[in-house]
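Next up: a single chain in structure tokens, the form predicted on its own.
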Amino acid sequence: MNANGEAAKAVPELLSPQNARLLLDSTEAFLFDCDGVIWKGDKLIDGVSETLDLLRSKGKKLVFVTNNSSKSRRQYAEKFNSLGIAVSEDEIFSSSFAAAMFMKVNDFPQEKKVYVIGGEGILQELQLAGFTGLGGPEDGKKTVELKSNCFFEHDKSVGAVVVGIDPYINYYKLQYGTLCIRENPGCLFIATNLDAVGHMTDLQEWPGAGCMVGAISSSTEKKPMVVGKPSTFMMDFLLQKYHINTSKMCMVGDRLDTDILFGQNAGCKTLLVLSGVTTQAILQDPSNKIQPDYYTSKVSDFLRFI
């Protein structure tokens, strides 16, 4: 307790040879975010490949849990392989996959359609789950006419709108998604995540899915069901697959409000890397309420400490 009678905030430990060994020995599965942790844009962060090889050689399970919905699991596996890292689809849990699985476990009617404000990854995962998706990148080319006697038509059989990161967001998509949610009875509003920004390229951050979700939330006056981090929805699938106690897992990420909070919500150990969105100044700011167990500059610091 501090002088005001409040519980003192836990202070994260800087990764060192001593606690890195303890972390390794007490962890069976490492869960990695991708953007800002494994890569930035299409550029691999230095030392990542060697670090993953080291962890695999120690018998550790590696799982990649990303909020970026632009790709499907298959497309992410292809990206890993193109960067020289062998990762299978089964080791990847993306928010695009989570959106499709959320609908499946909640018995979304097969005859209903899904309107997608987002990338090809969402459409692919919906198709694999047996659902019909509309929109996506194709609607990025469409325009609207704001003039008298112009009525915007939308498909009345759309039963869900899924919103994720969308570099081709436009007024057409915003209107289509808004009408579906407001006018189609029982239409679901699903967000892959609420990330404010992300490393879409290696040199700078770009607006994240939270911007697109915020627009639809404002126009419909509704809050979405969020399936990506920090929601533990994806953790349910991880536990079904690996049967590892969450206390034996370590979530490694660059965002406090998604990656680290996701790990904490699930009962995992947490390691923040400063190679992405979060800086040390943000971590140590007195207003920050989310503290990881450990922090370090980048994933490859494991190579120095183990």
Second form
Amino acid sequence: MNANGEAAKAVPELLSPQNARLLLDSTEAFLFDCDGVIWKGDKLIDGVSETLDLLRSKGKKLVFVTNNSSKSRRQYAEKFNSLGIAVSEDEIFSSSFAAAMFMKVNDFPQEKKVYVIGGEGILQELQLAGFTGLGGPEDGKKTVELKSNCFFEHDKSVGAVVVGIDPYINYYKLQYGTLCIRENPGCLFIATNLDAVGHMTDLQEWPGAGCMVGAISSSTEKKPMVVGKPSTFMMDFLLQKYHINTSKMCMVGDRLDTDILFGQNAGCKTLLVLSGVTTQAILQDPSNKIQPDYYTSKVSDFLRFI
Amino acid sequence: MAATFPARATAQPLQNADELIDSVETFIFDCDGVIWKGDSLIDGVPETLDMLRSRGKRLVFVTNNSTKSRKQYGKKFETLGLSVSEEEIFASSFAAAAYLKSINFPKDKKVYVIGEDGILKELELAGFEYLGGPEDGGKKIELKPGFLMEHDENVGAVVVGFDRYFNYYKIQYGTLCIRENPGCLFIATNRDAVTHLTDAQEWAGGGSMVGALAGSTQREPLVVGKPSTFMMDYLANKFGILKSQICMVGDRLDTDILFGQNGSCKTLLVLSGVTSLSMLQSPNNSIQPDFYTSKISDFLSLKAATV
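Having seen the form predicted on its own, could you now give me the structure of the form predicted together with its partner chain?
Complete assembly follows, chain above in first position.
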């Protein structure tokens, strides 16, 4: 208790040789975010490869949980492999996979279609799950004619619109998604995630899904179902594969309002790395309410401490 | 006992048009869904406007549509056979430029525009330097290693409105300006969810472009269009009129009618645009105009009963 009688707010511990060892011993599975933790754009962050090898050699399970819906699990496995890291598809839980699983667990009828404002990853996961996807990157080439004799058609059998990060966003897609949600009875509005910006390249941040979702939320006056972090929806699938108590998991991420909150919501330990979107100043700012258990500069700090 | 505010009275169907007309000095009309739909004039509009003018009423036209400048709207009115002067038109494109003028936006700063020609023309008229606009609709980005998108550090404001050429380049440019240029303003011409750009159907409106930038910057913009009273205060000041002497006529509850109510004017909803009677009377609707009628030409047909 502090002087005002309030429970003292836990202060994140800087990772050190002492607490790193304790953390390692009490953790069976490490959950890693990808952008800003493992890589930045297509560039691996220093020391990541060696750190993952070390953790595997100590018998730890490695899981990768990413909000970036541009790739499917399979495409992410290929990306890992191309960067020299051996990771299998089923160790990866992407928000593209989460969107397809959401449809599955909610018994989305197979005769209905899904309109996608987002990347190839979402389309692939939908197809794998047996659903018919429309839209995606292809619609980035379509234009709109605003003339009185031109009517913008949309497929009345679309039963869900899935929105994720989309560098090919354009007015055609905004209009298509808007019409489906506003006019097709019962049409679902699903967001892979709400991240405002992310490291899509190594040198700077770029607008994330939060931007595309913001656009569609505004035109439809509706809020989406969010399947990515900090929603713990993906955790259910993780637990189906790894029968480990979440208290024995450690979520490692660079973003407080998605990665760390996800870890906390699920009952995991949490470690913030400063190699991505969050700086020490942001973490320690009085307006920040999300306190991870630990923080450190980057994942490879484990190599120094263990 | 907690104070309770009286619920606003339910909208009355307009029965005595003359009484309403006599009680005000100025009529403010929305355009889409009130005067025209797409490029087609709504029935009886020219005669109605003529009648009001002949009775000495001032007419003003306030539209959230930022795609045209006042001058370009003047031409649209002319093409449709209506005599309306530029000075009577207040589009949200004009509002954005007027707002920057009102805060003495420094002339050595630039404005990045995510929007169409109307905004560019009004900024130019007001003497501001702009970047962006429809041209940036042709720009592409490549998300590959070593690629860095530069942005002008002299941009002091980003203005966002309806943009059919919306793309990731513009979103990133605007986002970088707002996040990285100290004190950079984020101004929205309007936040309309959907709009009747053609008379056949609804189209995603300026609200979607603004929502995109609010999503990436995690900042709320300053809105210059309806229902913000900026344009109301501006024209009341310019024409020296009392707001109690104004009747706002529009087809949209959450922009036109709310605009009128925020400005303490009388409000008349017309059902010739996006709002139907069932939407007005739905339990989910909390915005009640003073009156409603099917279209503005009802002014000609609804007369006080003569005893």
